[in-house]
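Given next, in structure tokens, is a single chain: the form predicted alone.
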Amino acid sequence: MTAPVIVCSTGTEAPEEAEATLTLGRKVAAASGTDVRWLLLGAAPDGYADVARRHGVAAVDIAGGDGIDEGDADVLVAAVARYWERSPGQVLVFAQTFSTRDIAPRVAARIGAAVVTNAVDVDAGGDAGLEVSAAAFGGDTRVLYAVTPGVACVVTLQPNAIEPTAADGTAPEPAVEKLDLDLSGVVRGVRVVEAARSDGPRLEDADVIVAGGRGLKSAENYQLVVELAALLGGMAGASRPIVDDGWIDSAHQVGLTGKITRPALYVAAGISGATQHVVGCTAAKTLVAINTDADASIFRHARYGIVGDCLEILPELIRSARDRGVRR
């Protein structure tokens, strides 16, 4: 049998991200006639066995301990490399997060594999080997990477690139093994004192997002975005310039260096449509743009466009939402 597909999850990623990588792993495994193994680094999440069974995972391997549980990058790189030595695969899939952007390329170098970041899909099968589709040039372009047959590949999957889906039929209970990896010789260049944590709903999962940009003219006016988002039952987002200016924290930033979103409705108020922002919202089912510049780039991606001052239009939308009682 062909070497398995290995999906690696760390303690910092959301359940939806893990399920998206398992969905991709299952697709590649089915095309190449092999199995999916799930490597969990850190404490196993609640219900992991049910998730594994739902996605047809053949085996779950759990590695924890000092450094792994804290998400130390040096330790995680060593752990994955040691795991690969004992259980090599053909593809190693990570959900793309701040942490895995650091880990994945280093793991690839350790195990002698190719690496593709910003991946949106992977195809396997046939004599051509793996083909990895990835976003490039700020998300404006899709690039197809052909991996030499017989060469393993490390892939980081972009958020919201794949809709998680369960396997067809009933899968058997996966084998579960708790690993004892020898990481005693790992030298830590950086020690994690306290891991970053976020509470509450995630912008990436919001069904409705109202985002503001420099067209709001002041930090005080961002409250209009927050109010409309609340009335529509959604969340408030922001472009990078107003995050950099300190109007709102980075948890609300949409774009290549922020959150990649896929809402049903995205309202861009006072946002010009720079490439790095657009990559984070063009997957929206409906994009509404409000801008004073009729030639603004954001209108090229919008289904509905309003040429006007968002400081005049947002209060009207808020008033209409209140009158019509559209709160979701």
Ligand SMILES: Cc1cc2nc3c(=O)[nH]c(=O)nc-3n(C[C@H](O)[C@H](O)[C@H](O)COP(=O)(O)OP(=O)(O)OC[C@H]3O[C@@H](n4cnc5c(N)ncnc54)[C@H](O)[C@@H]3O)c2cc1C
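Think of the rigid core as the biggest set of C-alphas that the two forms share within 1.5 Å after superposition. These numbers were taken from a predicted model, which means no experiment stands behind them. Residue numbers count along the first chain shown, from 1. What changes on going to the form predicted in complex with the ligand:
- Residue displacement note: G185 has its CA displaced by under 2 Å between the two forms (rigid core superposed).
- Superposition on the rigid core between the two forms places the CA atom of D102 less than 2 Å from its counterpart.
- Superposition of the core reveals a Cα shift of 2 Å or more for W247 between the two forms.
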Second form
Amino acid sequence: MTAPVIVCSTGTEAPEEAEATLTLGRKVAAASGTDVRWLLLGAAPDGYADVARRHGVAAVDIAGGDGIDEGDADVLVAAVARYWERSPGQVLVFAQTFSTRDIAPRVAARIGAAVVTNAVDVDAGGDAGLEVSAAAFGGDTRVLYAVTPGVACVVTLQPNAIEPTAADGTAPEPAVEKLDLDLSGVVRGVRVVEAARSDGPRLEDADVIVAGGRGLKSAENYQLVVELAALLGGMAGASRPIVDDGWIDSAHQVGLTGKITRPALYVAAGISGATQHVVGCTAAKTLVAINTDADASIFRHARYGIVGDCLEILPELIRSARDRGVRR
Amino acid sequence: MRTVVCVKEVLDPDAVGAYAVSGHLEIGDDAKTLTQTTIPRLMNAYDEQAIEAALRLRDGGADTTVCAVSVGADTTATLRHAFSLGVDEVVAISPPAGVEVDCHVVAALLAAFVRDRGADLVLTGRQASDDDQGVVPALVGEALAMPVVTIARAVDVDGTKVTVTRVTPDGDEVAETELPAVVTVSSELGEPRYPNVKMKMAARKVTPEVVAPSDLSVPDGGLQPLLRLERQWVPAVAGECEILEADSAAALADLLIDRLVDDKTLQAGGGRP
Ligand SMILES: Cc1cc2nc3c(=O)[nH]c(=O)nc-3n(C[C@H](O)[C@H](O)[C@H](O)COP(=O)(O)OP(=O)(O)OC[C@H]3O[C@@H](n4cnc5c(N)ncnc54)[C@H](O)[C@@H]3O)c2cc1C
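Follow the form predicted alone with the form predicted in complex with the ligand, if you could.
Up next: the whole complex, starting with the chain shown before.
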């Protein structure tokens, strides 16, 4: 049998993203006649056994302990590499997060595999062998990479790239094993002297996001975005230029190099819709664009559009939302 | 101390985006190469910020030389730009002949360059704005067994210690490690400097040193790509936007709220108490 597909979860991904990687893993495994093994690093999430069964996972391997639980990158890299030594695969799939983007290429280097980030799909089993499609130019283009035959590939799957679906039929109970990877010799090269303080709710989890861009003209006008967001029970987002200009801190940046969000409602005010921004909000169920330029590319992604000045529209939206007491 | 900054020449992502959005992006007969000669080539902006980080260290009193190195067939313009910003040394590594270079080959060449010529600090941008992969710095770090610290807003060196303020999704994190190390720089570092006229003039006369793969101690197999770019295309966008029309901003706002309530995105409440 071909080596299995290994899906690795680090606990830094949203549950639906873990399921997306399992969905992808299942597809690749089926195409190449092999199984999916699910490697869980750190505390296993609630209900993992059910998730594994739903996705037809053959085996769940759980590894925790010092360093792994803290998410130390050096330890995680060593853990995955050690795991691979005992149980090599043909593909190793991570859900792409801030943390896995760091560890995936390092793991690839250790195990002699290729690496592709921003992946949106993986194909296997055809004549072409292993092929990975990924977003390039911030999503303006897609690229297809062929992996050299005989070489394994580490992939980080872009959020929202794949709709998680359960396997058909009923799968047998997966074998669950708690691993004891000996990581005592691992050198932790990087010390965190001041941890990031994650205060309050995260944009990634927000149900409503009202985001502003350069079209707001000034930092003061960003208050309109903040006010409407609060009124709708949501959070304020931003495009990169206004973060760079210090109107708002980078925790609010949406996009390729900011947050990938999936709200029910995303309002983009004065945002042109550059792909690097849009990758962070296209998973929104309903996207509203407000822009003076009828040709702005944000309208291509929007459900509803208003061609107009956001400095006039936002105050009216605030009034209208308040008058009618609308909420999510 | 010696700082090596790895820089990449890319197609201007804004121009690529503009062509892609307007449906006019040209892709060559090989089905993967972007062929429009009207798209400017420039230094990847994050790499420019990595140079800026190196120069700020030097300006701040760190006793370091700064070398900019790039892998590519013709990176002279990009390396001259690096020189005009104030780096001391510019080096072009030519790609191995007959090989379609991938991120693994680039990393092997850069790592060999650092191994052979030395570096206390290796700086690069967090990712290149063409392929957005962001894996070369990690691959270089692994090849050299150096710690890798990513997405810096600020980089400080004190003796043999480097302190990095990282932009994380949960806010800033301060991390430190011992040199030699690889650090990647993000846009949060702030605007890079502009070259002054004098430096620009001087840069025009500079010829980067060209280093061939055979000049470098690349480990066996290091020049074998693991990935091959097969195809590139512009993904379709499913646009179905309803442009709302009304006589006034107030009416437009009411109409939008109506729509959002009708399609159950929002719920109407009791109105203003
Ligand atoms: C590698 C890379 C990574 C990047 N990562 C990100 C990222 O993570 N997030 C991100 O956002 N960007 C990112 N960018 C930048 C991105 O390409 C765009 O430059 C940026 O998103 C543009 O921001 P903007 O829409 O606010 O500004 P602009 O592009 O300047 O657009 C302003 C818009 O406002 C409109 N406007 C002007 N006045 C008004 C008005 N009164 N009312 C209504 N509309 C008005 C204009 O018509 C225009 O469409 C990245 C770029 C690169 C190269």
